[in-house]
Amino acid sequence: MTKKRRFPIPTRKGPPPREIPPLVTRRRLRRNVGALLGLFILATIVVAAAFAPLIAPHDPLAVAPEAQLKPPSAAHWAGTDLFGRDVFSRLLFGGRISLLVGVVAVLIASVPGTALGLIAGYYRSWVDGLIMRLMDLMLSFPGILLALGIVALLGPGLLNVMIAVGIAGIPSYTRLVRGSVLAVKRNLYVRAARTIGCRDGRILLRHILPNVLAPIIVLTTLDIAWAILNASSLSFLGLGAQPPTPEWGAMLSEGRAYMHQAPWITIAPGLAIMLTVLSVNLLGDGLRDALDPRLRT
């Protein structure tokens, strides 16, 4: 009796499974050494600032005239300032204020900027012209100069610095979101939503906004560094944090008269600002590369 010859049943190969964009983004970030380095440095700074009351060896506001202008030592890791206050402790507590100012200023800039960009890009007509001419007027002034003018009107103080830096950053978000909306609203799913009777608000929030979030996230990340720099500059000029509040820009201003005698007073906050801005920029560049659809395979 002969055996029947069995032939393999042919199987139809379908298309490869699609990769989920969040997983693709996460994998691309893990491969980016610069982004990982920036994330590590930024996370270290944030954790140190958040747990400043537990890490700081001294009271940042405690005055000790007998210990003024002491160089770095085991007792004072970053030295002391003119009033004998521990520079390292003030640096930790100053990080809480500087990071908070940067985040709040970016929120003040991104929320209204995104809303104005959505409206201008979706409706066009005279609304678009009015919004964009207002943004052009704001962009005609340098960001720091515009923030300086707003603080001069509102008065010195941390809250006013946040508002001023945030208002100065609105045009960047408006122009970016408007350009993205102009490209997205031509897609078929937007036309289909409009055809079945969806309202403009639903189309903007459910169909257009999720598809323009990637560039907004990248700009928000990079804008935190810009906000921290501008806020520190205003505090350096005496318009932000007022003595004896520890803030990186104010600490730079306090130590500029003692650069030759006690350079550690300005070196410590200067390094803190530099590392924070560098880490945010590295992370922002990595996010831009990971979220760029042209780089996905």
Contents of the next structure:
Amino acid sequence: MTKKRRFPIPTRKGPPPREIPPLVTRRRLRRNVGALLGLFILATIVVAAAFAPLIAPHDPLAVAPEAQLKPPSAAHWAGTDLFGRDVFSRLLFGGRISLLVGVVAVLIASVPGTALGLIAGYYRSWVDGLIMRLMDLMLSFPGILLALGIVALLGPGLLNVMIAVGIAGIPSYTRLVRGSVLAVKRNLYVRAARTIGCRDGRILLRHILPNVLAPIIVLTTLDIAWAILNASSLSFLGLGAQPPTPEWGAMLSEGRAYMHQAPWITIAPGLAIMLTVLSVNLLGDGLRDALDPRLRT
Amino acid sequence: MLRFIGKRLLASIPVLWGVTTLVFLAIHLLPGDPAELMLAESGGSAESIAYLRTQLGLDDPLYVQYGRFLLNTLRGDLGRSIFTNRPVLQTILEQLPSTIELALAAMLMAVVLGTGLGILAALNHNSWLDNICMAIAVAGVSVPIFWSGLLLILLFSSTLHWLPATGQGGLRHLLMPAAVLGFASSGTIARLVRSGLLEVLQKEYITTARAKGLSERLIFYRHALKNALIPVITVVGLQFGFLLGGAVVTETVFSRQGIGRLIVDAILWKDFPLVQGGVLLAAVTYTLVNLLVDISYAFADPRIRHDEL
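Please show me the structure of the same protein in the form predicted in complex with the partner chain, now that we have looked at it in the form predicted on its own.
Then the entire complex follows, led off by the chain already shown.
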């Protein structure tokens, strides 16, 4: 005689699961011309920055008074700056800094932001209230003003800019993750995990986090663009990378005074920032469309 | 409606209090003595540091300092600038009109350009025109303001001599900064208008309007566009924050007066009372603008105030 089941096995009824198989995501991404273009430009920039010591024709810091403010030529592809330094070589090395700043700032934003969002969404009650009110407060500071305020406290410098831009980015992750957790935690597998005695930490990291990862990936990608743009803005204002560091925003700021005689010093790093930010944005948009077409704008 | 406005006004009080507290705490959370930090650059002597400590009341317990800060802020006293010794509020209020002028002009540009691009893209969905409009929108959010500003100066001031590169006063001085800032903001609006229109155009009331035999033009302007533009009001509020932040860079590029440039200079001089006051005032302005947006949203969409009450 077969033993009667005490609990019915849940059948797959109701709305289809939110998750999209990786294969579908990849196929959708491959069809998106903008995303592919973004990926191609970004990959080129990353490779150029990674192999900067091999590709760069000159030392980015080598001063050559005789080659001051030279226009682009075969010897100096993007011309030279006030100190005779090769702008193209500085661009390549600057790419390393800008990409690093973008990635580190986003890590500083996404890791605590995601953790806070998981806690707020999972535990609710006063913890949720406290975290979300704090996030609301941080969002009350417009634009890059929060980052500016933090730089004011920490002092100018590249590391402080990364921290400032990172902290200013935390609330968007907390809000996004909290919302997703609220939806995911109602699922049967979360209740099942709790029933079999899983601890909260395990439920959060093994059952909830993987299921809220898609929107986090999209936000992280788009955020890298935002972080690079803001960090270079702060460097442009003299609050980030300090001379002679070849950071794109700082290079642009240095070249500003010689814009009329030597526009290449400002045009080249600006173009580099724009291309990087544009490629990350295109890729992020493509990822969003591929992972969740409902969010498509 | 009055109840709705009252509720919104009351809800913004804790936010304003929280922002004030955060601004106060930020300076005290740092390790080290704020007076020493402020005078570090200029190499202040022990006496000048002690004098600044007494002047700023840093020797009192934290709760006394906090109480005093709250009371003074309520009275509109944000302290004095360390370097000019002028009242912070007065210094900021002198710069405020210039920033507001820039932000409003940029907002106008962003709304006109963003809405235009969004409508054009939605009406030509999935065509080359749609792609071009969206490419312009992505470019808008990707171009660094300081770069586009310098390029415009190079083109319209240095080469063509049409517009003044820097300075203050009149439409000619405002045109380039507003265009740069507005273009950066228009991308977000364009994408929102496009997606809003595409969604609304699929609604049943549009089908009904078509079935009634209304002209496409009437359907578009009276039924679709009106509804698609409602979310734009919210974004305009949020974008105002972006514009206030963007003004920091724009004012520096075009050497304009304004709160943004004042804050950057204050940071470089380590003039903490001025930074504190500037950031606080910007946050308060942003909160109040969003309050206005909330209220105007309720005017535009009656469903909102009915849901709230």
